[in-house]
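One chain is shown next in structure tokens, namely the form predicted on its own.
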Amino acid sequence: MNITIVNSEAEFDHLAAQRILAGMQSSRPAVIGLSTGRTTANMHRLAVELYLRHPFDISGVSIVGLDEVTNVSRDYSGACYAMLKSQFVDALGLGDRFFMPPTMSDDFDIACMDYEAAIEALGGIDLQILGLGKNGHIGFNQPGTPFESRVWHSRMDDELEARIRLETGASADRPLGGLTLGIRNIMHSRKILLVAKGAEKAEAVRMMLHGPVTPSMPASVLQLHPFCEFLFDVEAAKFIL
């Protein structure tokens, strides 16, 4: 296991941003998988700042999203598409090589197959960035998700659904969910960087790294990935120090 622990949020974001930029400079046309959330927003913005200071050739780089909220507008500020576009993609001019699951579809099963095929056509993911849920979820793969899952349409946890309904005014009869890379897709990434910060993630970090590998703790499967780095601040790592 490759575990990196840093002392400050600034150091955390800077190191994560450097990892993203290093992945973009891989020898093959790089495919970078990005995720959204409170942990990743600052590191995306910092990666852009560092690139603009020290630019390099990104003509072969493609960006793919880990997951997406469904049955909301892409213009909704909480949509993963909108966040990645504003935080990263537009500033680097990567819009024509930016691939995301749809937020709306008449058939999400077909949308899942289409998204998996699009990633396969790119040659697979070279570096996948993951956040960590307090219950151990990665993407929209909640506890109990089979490790063999592929791109699929998941239900949303109750807390997130309530927040999105409040923010969007979505009617109660419109089901909200998440179209996500499955755990099998995540594990097929050539490299993975999982990032977690804050004391509220400490127990999940402990269970992920030192608990059993089990679908009840989806992130525990990362113990089996040969090229996964775990990046924590000291608060998130307090139970493993």
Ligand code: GLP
Given for the second form:
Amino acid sequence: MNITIVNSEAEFDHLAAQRILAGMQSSRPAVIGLSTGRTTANMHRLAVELYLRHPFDISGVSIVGLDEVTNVSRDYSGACYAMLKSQFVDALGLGDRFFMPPTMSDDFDIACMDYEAAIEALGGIDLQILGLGKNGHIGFNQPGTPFESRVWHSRMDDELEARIRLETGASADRPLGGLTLGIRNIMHSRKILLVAKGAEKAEAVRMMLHGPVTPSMPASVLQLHPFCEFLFDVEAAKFIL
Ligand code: GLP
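And the form predicted in complex with this ligand, for comparison with the form predicted on its own?
Now the full complex is given, and it begins with the chain already shown.
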């Protein structure tokens, strides 16, 4: 397995930012899948900073989102759309080639099929960045999600749902969800970079890499991907050292 462990948060963000930029420079018009959350926010900003210092041709680059919170406004600061737009897409002028699942829809099944078709029309994902949930989720694929899952409308995890309700005042009669690439779509990415930092992820990291490959630990499926790199800080890696 391709595992990189770094000592500091600065090194972590720097290395991840370099991987994103390297992915954007791949020879074909690159399709980069980005993921939101606390782990990836700084690396997105740093990638922008490094790019602006040493620009290169990004005219063919497309950005696709891994997942999206549903039944909130796209402009809510916790929506993945809003986060990727402000952390990355706007600063690089990539707005025309930024693809996200919708936050609102009358028919999420159709929205899922449309999103999968849009990614296929781009030629698939060259580099997918993934964060890691404490329970091993990737995207909004919670424990129990079948490995054959394709873009789908998942349930929200309780912790995140409570936070979003508090922040948006979303009414309880509208169930929040997560529209996410399925495990199968994620595994179809040509390359993957999974990033995890902090002690709270250490147990998930151990189970992901050294536990059985099982849907009850969704990220364990990455053991089977031929080109997946794992990037950890020492805290997240403490049980595998
Ligand atoms: C949410 C997102 C995931 C992300 C995860 C990690 O659940 N749906 O795509 O990987 O958060 O978030 P954090 O980096 O904040 O721990």
